[in-house]
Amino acid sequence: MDSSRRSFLNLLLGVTGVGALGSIVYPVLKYLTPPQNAEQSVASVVAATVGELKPNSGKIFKFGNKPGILIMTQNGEYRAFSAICTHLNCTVQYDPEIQQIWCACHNGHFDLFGKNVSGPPPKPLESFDVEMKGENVGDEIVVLRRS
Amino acid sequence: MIQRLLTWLEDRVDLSSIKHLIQEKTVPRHRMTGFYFFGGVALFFFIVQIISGILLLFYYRPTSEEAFESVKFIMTQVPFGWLVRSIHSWSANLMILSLFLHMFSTFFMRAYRKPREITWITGFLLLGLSMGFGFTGYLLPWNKLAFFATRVGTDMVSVVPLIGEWLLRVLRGGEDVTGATLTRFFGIHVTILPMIVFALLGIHLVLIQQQGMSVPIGARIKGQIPFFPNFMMKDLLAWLLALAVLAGIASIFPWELGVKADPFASAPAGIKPEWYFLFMFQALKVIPAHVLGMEGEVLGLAAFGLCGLLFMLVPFLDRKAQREERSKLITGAGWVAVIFIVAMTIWAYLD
């Protein structure tokens, strides 16, 4: 009789203790999680202008708050990808010598379609659409997120 | 005068245990006695870290706009600022080096066997925390190398099952490495890590005093050296040497500041983390993207985590050491670890 009363009290104490601790820990964990700031979910940006890139070169541009890479291939075609390496988040660059997109951090290589061809990257780069506003020097080259 | 002061103190505080310790503590003399110095040397570098770190706090500003400029100000305008920063960076590296030497020497001497399991575990955690200090401190000058190192390093936590993504957001203070990350790392570097380290270091040092120095299994003891003052004098000599080395390196090779971080620049070619992360970096670099249907990176990190865990629990795994016997398996595993770390590090430098 007495011992069951004791264990009931212990249970009550335990539950209250966990509750009290939780009421402290929960707000602290929530506080540490940064609020989701209005994600700059841009759909398209002007990445460059005609004449800015020479064949076989690349350029990093701002796609919202993330870097993107615009490439002009050897035969004058434009391609655009997310510049964030799918391995561990480094920013990639265009390597004109091997005509590949290259990540300096862990030596990852992607081909001109953004496909991961060697090194540790497990996935291809996210690719974007490229839209030319004209053919003349100074005309805008717009990069759009694929829908 | 001193005697009167001591009597005054003794009337109020019980000093008998400290007195006892001072009089009784000895250090066994044997072939490996020299390895007893590295723990003390690491402690010395830690003290240097506290002092130089506090000094840096007087000028440093932890925001993405001002961090780089404030470190530049310390390096170029503040009298001896270059020296203080250089000392802080070099001492961090020398501290980690001493910790590795300390850890492997205690490992091979089986200093972790009963009753020193807790000393070993706190020591292992202290090494991990020191690497955490190194990782968070590296970002604070907000230069290009640090920016990418942090992006890579934080991205690794996302492989932690279930809470990885959340952990990543908490560490970075958002989706990406930004000024918010810098401020968080600063807070972790100067408040959270020091608090945990002080607690663990306290336990570690008290246990060492209580348990005394471990004697390697089967070591031929050629007598005992009284700790006070004989061994302490040698310790101080080691500290003096450590200071000389530190001061020499820090003034001849001042720590570089590099280029300010630009979130919209490509990672520079030849980018590498600090040397004590190089072996993991190199391993992650050479593991292919997919191994047995798993992402190579996940596999690599899981393997490192498992090895770390086994290493921390070695006092409980090494059954032979519990019976005061040497195990070839444990020695072999230790050498594999040493050779792996050294070889991977050299490879990363040459690559």
Second form
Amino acid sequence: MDSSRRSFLNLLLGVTGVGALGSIVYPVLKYLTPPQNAEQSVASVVAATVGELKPNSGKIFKFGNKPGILIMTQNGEYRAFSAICTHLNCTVQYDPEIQQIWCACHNGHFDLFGKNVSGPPPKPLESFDVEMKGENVGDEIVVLRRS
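Could you switch over to the form predicted alone, since the one displayed so far is the form predicted together with its partner chain?
Excluded here are partners and other molecules; the one chain stands alone.
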């Protein structure tokens, strides 16, 4: 009788220990394993509509599953780039005061051609082509991957 109670307690402690160990190991392994969603291969996206951006402003848009940035210069010219900083993959933004693309993570700066001009980014932003699908308000502004 006494040995069966001891066996039951050993079994209960063993099952509890395995459960506790699993609750620690599984999240660690899940964190260390990269996700299996494949990167979407996108050739073009509608980034904005005519009239949506004012001169000297920018807009973040999704290019597949990564962010892109569309900028309307003071001259009314559209330019598009990947919005991923080439330093540590932070998302960049447009700063209208200094008229540059700026990475807030480590104060990296890119000019309006995507060239890295100051800070730690080692190379320019990936640039995209911009195509207008009309001149009227509401017409689409399409951003295309360069081939």
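Here, rigid core means the biggest group of C-alpha atoms that superpose within 1.5 Å across both forms. Positions refer to the first chain, counted from 1. Here the structure is a predicted model, which is why all the values come from computation and not from measurement.
Novice: Determine, after fitting the two forms on their core, whether residue 136 shows a C-alpha shift of 2 Å or more between the two forms.
Specialist: Superposed on the core, residue 136 moves its C-alpha less than 2 Å between the two forms.
Novice: Superpose on the rigid core and then read off how far the CA of residue 13 has moved between the two forms, in Å.
Specialist: Rounded to one decimal, the shift is 35.2 Å.
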